[in-house]
Each structure stands twice: as C-alpha cells, then as structure tokens.
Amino acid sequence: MSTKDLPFSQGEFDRRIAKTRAAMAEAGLDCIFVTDPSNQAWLTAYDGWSFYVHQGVILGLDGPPVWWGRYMDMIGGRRTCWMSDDHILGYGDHYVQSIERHPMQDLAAHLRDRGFAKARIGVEMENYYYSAKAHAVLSDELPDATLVDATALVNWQRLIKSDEEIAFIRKAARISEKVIQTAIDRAEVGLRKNDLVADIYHAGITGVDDIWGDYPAIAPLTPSGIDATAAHLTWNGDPMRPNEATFFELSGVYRRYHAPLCRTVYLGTPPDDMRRAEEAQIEGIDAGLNAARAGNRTCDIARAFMDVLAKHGIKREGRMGYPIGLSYPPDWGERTASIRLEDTTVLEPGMVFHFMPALWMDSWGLETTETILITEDGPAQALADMPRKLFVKD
C-alpha cells in the first residue's frame, strides 16, 4: 500500500490536539463532535468533497481522534487522515438522505461505545454543516448526555499559525499574485466576464512552478460597474464595458490554505471621486498595517484605517478583515476575531488576517486588500507582492 501524503508533521498534529484538549478541559467538556470541514482537516488532515453529508471528528480527552462519515468517504479518510484505520469509521448508504433513519443514530452508537453516553459533549451549533435535524436526533439518541454549544472552540485554536502553516500560506500568496495579475492583464472592453473567470480559475489551479493550486473556498468575485457596489456578486456572460471599474476578490490556495487578495481595474479614465477614494484607501491601508503589531488589538487596525477615511471625508461601516488559513466552502474566513472597532482581540505573532478595507460606494466599488502576517516586532507583513493601487487600462 502506498504511504499517505500528509500535509504536516505528526508533531504539528499533536500540537493541535493538545491545544484543543486544553480548551475542552477549560470548558468542562468530555468530548467534542466537530463538523466544520476546516476543523476536521485541521485536526485529522481529512480532505474530501464530502461535507454535503453528515460527517465529523470525535475527540475525547485522550487517544487519537476518530473521523466518522459515510462509508464511501471512510475510504478517503483512510487515504488522507493521519490516524490508523481503526480510528476512521463509516456508516452505510442506507442512512444517506433517508426519511426513515438518520446518520446521527449511527454516531450516537459510536459515542455510547466509547463511554460518552452520559458525557458533556461539545457540538458546533452555529455551523453550516450541523443541521437542526442532526442535533435533534443526536439529543434523542443520547438522553443522558449533555450537549453543549462548542461553536468555534476549535476555530479559536487555529488563530495563531505554526511555521508549517505559514509556509503553506506563503505558497498560496504566490498563486494569489498570479491570479490577480491574470485578471488585470486579461481585462478589456468586450471580453465576456465568464471567459475572464475561466482564465482566473486556470491560473489558480495551475499554480506557480511546483506550487500546485487547490480550489478556493469562495468562487471568484468579479462584479463590474453598478454591480461592484455590492460585496459578494460573482460573474455573468456580459462583456466588460468602457468606463467601469471591476474588482477582483480572489485567492490562491495551496493544500486548502488561502491568501486572499483583491485589486480593482478601471477600463477608461477613472472619475475624480474614485481617485480620491483610492488615495484615502491606500493611505488607510498603510496606517492599518502600521497598527497591526503584536500587543495591539484588532480594533486598533480598524481605528487606524477609519481615522484616515474620516480625514478624507469618507464614511464606511462594517468590519475590515478576519483571520484566514485553512478553509473549505462556503467561506475562507475562520469566523473568530474581526478587524472592527468593537473587537478587542490582542494581536500575537503568527496570526494571519485578510485585511479587507474595501469601499462600496453609490455607483462603484474599490477593493484593495492584503493578506497580512503579524510578526514578532514591527508592522504586519503583507504576504503578496502586488502593487497597491487602482489599475487603469485606457
């Protein structure tokens, strides 16, 4: 049998398990059941497009974690997880999308077998992948257990990246540079947007040199003109038009690690108000990077940027960034800290954020963003090497 191509050392996985167990002990939990595919991968290295069915990781206070999922995906688990095969379990297909039975009945049996029938079990209540039906069935099947909301318990352990993880994010940033440059180079009047996005996907999946590209957790966001006043529109088959701005919100991905990067291109001569906003945005980003130092807080980054905008008479609401790293659809954020005025998370070396101070105005949008690394001393480091400006193509 061929050996597994594990992304990280065993010491790295041991570090993650130890951090998570410390958080479990502090929360008074005997066990957690983790459904977020990013958290599953972080704990076990499981990597497959199977998160549309019920699956997850069981982690107690001792022993290796257990990956549990559909039987056909158990095979993938044995190819990707670092644990031995007896810690990778599969349920039969008769549970899948059945109205007569539910996979949580199978999971409950495994939890009982492992001595958790009366345990305090943490579950990710606020999660895309843990349904109300799943929780109801699991509660019914484990009447003597206490199911506790452990949303984001694992996510918070992921906030400070190891050297091994940062190396992956740096590789993703090289791909991000390529996809953004491809988007800017190809953008022209008359080009159908879907053809442009096809080139973006090709650049991202091809990667750079020996750094192969993975699929992004968010589809390319490439709105133009009035559509760019909205934050999360994708693309259509319309041709690109003169005198419109298009922002590109993209990310290179290496082995599920992301490095989001945004830039904006204008086909024609930008209006004066967009140029003034560009000046303010870039000045604000510089101020934010300078404030993004170990010992400061995420709100300090936000305040530095917002103070610059206020000086230029520009109003903006909403957060300006979030932690990133390993992720699966539908989001590349880690859903913990935020770069916003009310968030007081203390910055520590090894944290990685998508600093995302985009401007969505009444008739156009302007996105210029960076993936940033909090360093031991000094301002944050932008991981991608890409000019920070509005790109203009006459």
Second form
Protein chains: 2
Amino acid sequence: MSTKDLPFSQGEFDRRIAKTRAAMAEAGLDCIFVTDPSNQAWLTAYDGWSFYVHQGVILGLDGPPVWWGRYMDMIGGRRTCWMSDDHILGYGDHYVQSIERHPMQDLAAHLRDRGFAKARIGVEMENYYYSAKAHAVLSDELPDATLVDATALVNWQRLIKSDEEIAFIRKAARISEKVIQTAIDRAEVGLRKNDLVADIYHAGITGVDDIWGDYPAIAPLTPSGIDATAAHLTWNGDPMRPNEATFFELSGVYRRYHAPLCRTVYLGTPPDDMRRAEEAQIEGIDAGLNAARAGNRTCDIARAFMDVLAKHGIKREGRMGYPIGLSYPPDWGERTASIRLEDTTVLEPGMVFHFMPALWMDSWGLETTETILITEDGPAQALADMPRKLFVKD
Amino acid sequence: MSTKDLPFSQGEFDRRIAKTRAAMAEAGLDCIFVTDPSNQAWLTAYDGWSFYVHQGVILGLDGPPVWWGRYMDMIGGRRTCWMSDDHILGYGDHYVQSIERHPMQDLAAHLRDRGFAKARIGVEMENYYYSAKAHAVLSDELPDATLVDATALVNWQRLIKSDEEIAFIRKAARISEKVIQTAIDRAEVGLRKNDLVADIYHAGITGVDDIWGDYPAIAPLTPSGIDATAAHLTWNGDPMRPNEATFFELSGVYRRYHAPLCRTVYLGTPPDDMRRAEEAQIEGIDAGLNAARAGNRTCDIARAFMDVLAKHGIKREGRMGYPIGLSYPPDWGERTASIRLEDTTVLEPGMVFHFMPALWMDSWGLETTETILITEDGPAQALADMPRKLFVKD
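In place of the form predicted on its own, the structure of the form predicted together with another copy of the chain is requested.
Below is the entire complex, every chain and molecule, led by the chain shown above.
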C-alpha cells in the first residue's frame, strides 16, 4: 500500500504529546530520548520488529517528535510514523553491532544539532532497549548535557486510555476469547503441547472477522502439572497427561493492543484443594472487581482479593496485576502501577489492568484472570466474556 | 514431568563453562554476571519467558554457575537448569518494578556473600537485559568491586557449535523448510496477510515429526510490495495484491536453536529489474558459499558476494549475515562476527551463519538467504534444502 495506515487520529497523537510535554515540563526536562518501543509507537505510530538495534524518539518542547533508528528501519519509519519524512532519521549500518562505533555517537550528533548539547535530557534508564553501554556512550558524547532518569515518564501518560485505545483493547479481547476457547476446546490427554500452542497462535493471528491478530508481546504460556508451579515456562513436545491442570496465559492482540486472559483446564477430576482454591479465587476476583472503582486505589483491589483468600485459609504473595495496552516484547505490562498491597495509585476511569490473581501452589498452578476497565462509576468491567471457573475435562 | 529434560549432555555444559572460564582468565575477571538470556541458557540450560525481569547467571572461576532471578522464576530454574537447587536463587516480588527497591541490590548481596565484594566482575554492558539503571545500582552497591565491560565474552564462546548443537540446528532447518514451503504454497492474491502468518506459525510450532517447534526469537517478517523496501515491518490484515513481491524472513526453532531461511514470492510476472537482481543474488550466494571456507574470513564471503553484484551493476550496502544458534527475543543473531567487508573473523569448522544478502531496493525487496555451516574443507553447507530462486505464482 502506498498511503499510510495510521492506527489513530492526529488529535490522539497531539493529545499524547501535549500530555507528555506537561510531564517533561514538570520534571524540568528540555528533551526526552524515548527507547521503550511501546512509548515510541504511542508517540509516533512507529511499528516494526527493529527494537533489537538502537532506536528511539527525540521529543523536545515544541515541534513534531523525531524518530531515529537504523537506516533500513528509517524506511519503515516513513511507512508507519505520522510525521513527515524529515522527522525520521537513519544511521548507517556500520554502527550496527560494531565494536568500534556506537549508534549513540550518531544520536548525540543529532541532539547537538538540535540545540540540546547543554540541555537536560530525559532518558529511560530502566528499559530493555537502553543498555548500560548506550548510556555510557551518550554521557561521554554529551559532556555538557545533563542526562536525567526519566524511566516511565511516558509510560505513566499511557495509564488512562482514550476511547480510541479502549476500542482497540475491546477488539483484542474478542481475540482473547477466541484463543482461550480454542485452548479449552482442544486440550485433551495425549495431545502434544506444541500442537495445542500451534492452534492457539493460529486462532490469535487469524483473529475475529476483520479484527486481524497481531503478535503477542509474550509467547503463549501453557504449563501443566508441576511445571505450572513455575510461572513462565513455555511448551515442549510432551503429550498432555491425565490428572494435571494446565494454565493458559494468553492475549489477543489488535494493532499492538493487548487484552490478556487466563484460564485453567484440568484433565480428569481435580483434587479437593484445587477446587477449594478455585472457589476462593473466583470469590476473590469478584471482590477485586467490586473494589476496582474510580477513586479507590490499586491496593484496595489487592486487599479485597487477599481478604477473601485469607478467609479461605490460602497464603499468597506477590503482585496481582498491572496496567496493559500497547506493547512490544518482552512484556505486555506497562511497568507503572501494580495491583499490590503497597501500591497506592488512585484509579480513574479509562485505566485498563490485567487483574491477575494467579495461585501458584506447591504442586500445581491455577490462573483465572481478567482484563478490566475502570469505569465512571460502579465496579470494573471485565472486557472479555468468558466463564470464570476451572474448566474440567474428564 | 517430574525429572529434568536437559537439552544437552553434562559434558557439553562442562565444555562451555571451561571455555568461558578461559576467556574470563584472559580478561582478568574473577567473576561474570551474565544477563543475555541466550548466554544464560547456553551455560545453565535455564529456559523460560522471564527475561522481562532482572535475572542472570553468576559464574566464578570454580564451582557450578549460579542462576539468579525472581522468586517465582527460581521455581522454573529448578525445573530447567542442570545445577542443583542450591545453585538457583530467587529474589522477592517486592523488588519487581518497584520505584523504591531494585533487584540489583539483592544480586549485590549475593555477590558480596560469595567473596566478590572487591572482585573484577564482568558485566554485559551492551545487552537488552542489562539496563543503564541496573548498572548504576550494581555499581553503587559494590563500591569496592571493579565492573568491567564483558559484552559478548560468552557470545564469542558460542561461535563454534558442538556436534550436539549442530544436530539441533539441523532439526530447526527441517522446520524452516516446512514453514517456507507453507508460505510459498499458501501465498495468493486476496489472501489476508495475517491468515498467511497464522499458517506460518502453525507450521513452525507443530514442527516435523518428533521435532516439535519452539517460538522464534523474531516474529515472522512477511512484507509485500513497497513495504518490503523496509526490512522489519510485520503483517496486517490487508489482502495480498497482484504484481507484488513478498519476502518471507522466517526460522524454524528446535529447543531455542534457529535456522533462519528467507525466500521471496512474486504474485504475477516479475519486472525485468527484479529478474536481473534475482540472477545476481543467486550467483552471488553461490560465490559466497564458495568463499565460506575454513581459513577464509567473514569479509571474504561479503567480498565474493559484492563482486558478483558489482559485475551486475547493483549497489548494496550493509551487513549480509551473522552467526546464529541459540536465541531468545528480540534477536536471533549472536551479535559477534558479521559477514561484512570490515569484519575479519577467521572461519572455522562448526561455525553457523545466517548468510543474508538481501536486496532492499527503491520499490521492492528480494530476500533469498541460507543458514550455512562452515565445514572441515570445501564450501559451506546450506542446512536447509530449498530451491534458491524467486518463486513466481501467476
């Protein structure tokens, strides 16, 4: 196609940039260099699997943002970003994985050219795509600038979703329903796990009607039995066995927007302790959704769930959710607020979380989760329509 | 399953560690902290989609390595690593994405406990999973230690593959043949690209016979027409159009080992300039394979290809290949040697490269690539069996 197919209106991008600039002003920053691929896409619409080389967005206090990356990805930037071509910059391939040169030398030259040699520049110190080396080189190249840690500055602006974004997440939820239903329908004793995962990918990427499926930021997690006590194991070619629970941690994705959804399938007759945990978990999720109201805090959701668990005599530690939306590998969380006892983020309408009160016990794991939208009033809305229970197949 | 299913023999892990320690000794290091997930898996067999939180391997000059990560992933470490449980450490969930605490504080305590408080410790400064912030915190926590840049120290040890590894890559190549054949067979005018990608994923993950498919470190790249002039665009829901070339940059994966393979499909009658480029590219690949002999250098492969291109009057810049094998997202390259004019790595038997002399032109892209094994004598061996040509479907 020869014209751009932008995911959002210009008004939406303008709103995002204005919001980000307000946060920059508050932090006393002249400029930010954004390396998080999700933040890059959120600001500019850049979309490509090129984050494995150095790239990012330069955003000053006026004018359009500038996307900067490898020369061959500049071409992709021209295809996908909303800005005009003169705001999309490429560096030569001799910088790529060179031991003599570093792409940050090229970036520093652009920053100097744009008057940021002595500026206060925000960088995302805690990001997969801003390496320790990148920071060291950029610091050396800009001796008169002040590099300030602006980790999550843009991420926090993403916390409340616009109507356009919520529409995308709702579409992703349609795909999530389909992939979870596929997993439940297909699971049976003797089926190789990789064959099941193949069907999960197929269901997710074909999508639902004109809602075409994008790649998830996390590979399908589908561990069974004792492997399900560990949270992040991926599949192998072993057949599914009787008398084991398998949890499915999956997400449909529409144009990089996620709506994670987890359910657990038991092949056989579940043990009593798993049934009791199921009961507690589902009652706890109801309590959590009811506490997930505008004006309450993230910790209130966690407390509501934990209180129910305590009543049932079940111990659980750790985080039980995080905001989601636009994402690139390796994580679909937004890495700002957390649903946990110590987090006091105030809930506002338009926030979307993966509420994830999974139970990983000594010999099995039970995941039943929801992508939830904080509404104007009343409890949070689960965006996927899927029965909330342990699915049992005899 | 209750017993460990290790991918390799203990002798293989011992060999890897001895080789790594020799490089550490040469660099004057007492210890390395390894964050690259591929390096972690290569040393310990750790396997899980958990690299989005801080984790790594501590390797001193004696004793088994220690895997360190989030508490819930410690469970996964016990399921997958070859070491005994006392060499697998977990930190509490309150360190995860906290703004008050950082996991590197926990790591530093372990390093001090193990006598590395004043040691020379190698860290991977240029790695996706060693952030600028991680380095700053670790430096602060270990004021008497010397943190030395050991980027790619382990990666370089991976360059020559063992027979066990080559057997895995050959299995991956069987899957690569299947996924490329699927793409070629399915491509047709009107087919939505996401539906094609769904079939590609399905083919790759079902695998071939008992060679079950693992997830690729890079999502399928399948751009068409003008989008194929940009190297790293992913799919959308648009139908395939007549008179466009689509390149397929794909890899089968067996237990994290890759064998990338690319082919291009044209729907219609290709223009003359594409046909001329095809001829040059194929002749150039032959020349490259012939130059890819033990004792020659990486630049000799690049030069052989470029000479053929020059003869045909085609200009091309940039890298045309890299070593491959074990990999995790976001990249399947090993990030050491490159097939390019300025790289002088001497080729040795057992090295495996993705030889990738793609042609990205002004209005189309043409990718025909091979995973190649450097042999004892003679030209390199292409590990996948797939005709080397532009596939034309009228």
